[in-house]
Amino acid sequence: MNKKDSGLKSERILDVAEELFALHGFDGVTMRQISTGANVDVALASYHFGKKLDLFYAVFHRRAELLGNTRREVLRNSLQAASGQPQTLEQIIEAFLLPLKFAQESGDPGWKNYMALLAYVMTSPVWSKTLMKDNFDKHVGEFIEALKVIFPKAREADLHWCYHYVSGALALTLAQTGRIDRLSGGKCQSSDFEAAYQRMIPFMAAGFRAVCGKETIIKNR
């Protein structure tokens, strides 16, 4: 097998490993299922990455280096922007989830898998340990420290909290079980990334606004 080749087998492996520990989590799945949906042995598939653990890892590894970096790099960029300006609330929620919502708009199906996959380690006490820590946990200072710049007086349980509360519903949202579909009889999507990108900016600045109050611009003289 050529370099090629090998290269190609392992990226339709990880596709397919994706594709099904978004839908049925880790335990759901086994590496015989991923072999047989990668039409691989499970000998290569275990040659490329090891034991199923590690082929779980090296997904969910793929992806998050990528989007970690790039909401910190829109951040950035947000307050670069904002020339010597404090950033609005709305902006760094929006750096938040643009990346996201890139990611969406991609044309990449694994995309999809990997939000829901995101999900599913977001809300999970065990993975959400490992994964999170090292992957995206890292990047979070920055969006507390540029929300106390906005909430001078806010205490900082107060937006941590605020937080946490976006990060669960976005956990959800990403999660794209297709309850929402139900419940509103089809008048809303869940896999409408959009709809729900355009809703939540202003549903998550007044969460923040409600318990961390008024916003403190400070501005040049």
Second form
There are 2 protein chains.
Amino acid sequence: MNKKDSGLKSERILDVAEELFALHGFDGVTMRQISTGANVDVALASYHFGKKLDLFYAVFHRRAELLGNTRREVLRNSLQAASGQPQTLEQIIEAFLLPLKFAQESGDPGWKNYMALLAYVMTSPVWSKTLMKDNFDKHVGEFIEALKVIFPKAREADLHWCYHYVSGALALTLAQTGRIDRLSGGKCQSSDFEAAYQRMIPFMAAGFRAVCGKETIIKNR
Amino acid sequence: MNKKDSGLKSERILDVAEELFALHGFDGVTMRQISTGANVDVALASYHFGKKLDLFYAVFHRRAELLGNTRREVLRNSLQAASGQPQTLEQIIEAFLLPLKFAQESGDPGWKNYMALLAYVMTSPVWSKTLMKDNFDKHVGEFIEALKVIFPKAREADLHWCYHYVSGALALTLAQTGRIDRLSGGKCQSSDFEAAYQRMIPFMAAGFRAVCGKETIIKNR
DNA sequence: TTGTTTTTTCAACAAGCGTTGAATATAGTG
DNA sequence: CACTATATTCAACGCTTGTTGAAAAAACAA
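Can I get the form predicted together with the DNA as well, since the one above is the form predicted alone?
Zooming out: every chain and molecule, the one shown earlier first.
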């Protein structure tokens, strides 16, 4: 039995759609390409998921919930581990990035496609207003709040712009365009999320401090 | 005479195509939407630019050359102004960002659309391998070289990843998705490139130093 | 088994797609 | 003016699109 014939057909449709949408965007993929890739009839995708747009939402929503929950969990765990003291800036940034590292390491190749899809959605003026708003905005507040605790004197606009830079750097990394491979002559690889991850934490932490000032240290009570 | 009836029709086609491609991507725009927006017959776009893909290339190429040349010029000017001494890290980053600030301030609303288009192309796995490669990769080498001068002991991979983070933060800013407006409760605006620009320089400079070490100061000869 | 529900395929629809050759209008030239 | 080249429109082509109702197959229940 062929690889693309294993598993539930409805799941295969989601997997193939995820990969193709990530690569070519919503309008760059046809229902027939998806059904062909999943080795099912074109009508089956409509039967399970409705309209093409609904399928797109289903694909995006499938892993969004899991990712958001993991993010919140990691953030709260690091808060608890600090036992009363505020988290370090590095811990907050790490909590933001760690779930994606987990996903990368999970071995499920679908996660890699999903990350590229996430980058596509994040940078799209259209999808950002619907999919990001409905699936990810709610988690951002907690991160900003954690940052406010350690940067009580920083202006909110500064915090948001810095968060925005982290988001952007992350998005381009998730997109895995292959450009860094080319520009670096092979010294860096788009697929090497570990390399991107390790450097991103000190980079972004230093950036935050340069813009928002040194964080306030609160004594243990 | 209506606004969309002014100017050369071929330029109007490029302008409308630029705006629509930036918003919906290559596959999300039809030739008829473009021609309708430019108030011309659908065949005229083909007459002037050939296939749809050629039109897309023409749109992207129109401002790419100007942008690339300005970038190189600014970089070399700052090199000359340093009169023998190496540039500061901030100067190098500024040279990378300044042309976009210029474009923003030029008053031409087309530039704003082009920036969103550039973000779309930068983050697309498909277009990155063709359009970015053919139009922008050649300029990156000069920036990396300038960075190597002031970070002679840094590993190349570190420099490239840091450059990658700057690219990503810039891309998300150029995309103008409106997300930061929402998340910040109106305290930040996607359209306010000046605000993004001012904070980006100290942020990225600090990030570079955190990953690549303090830059080497070379005495005046 | 028979009956029922769910899943999957088949075949086809109307609408929209990019593209093109021929016809018409406009501008430029002498 | 007439002649020519360029610009623009018109009308239509063959093809692909997303979607759907009905038929067939498979799974399930009794």
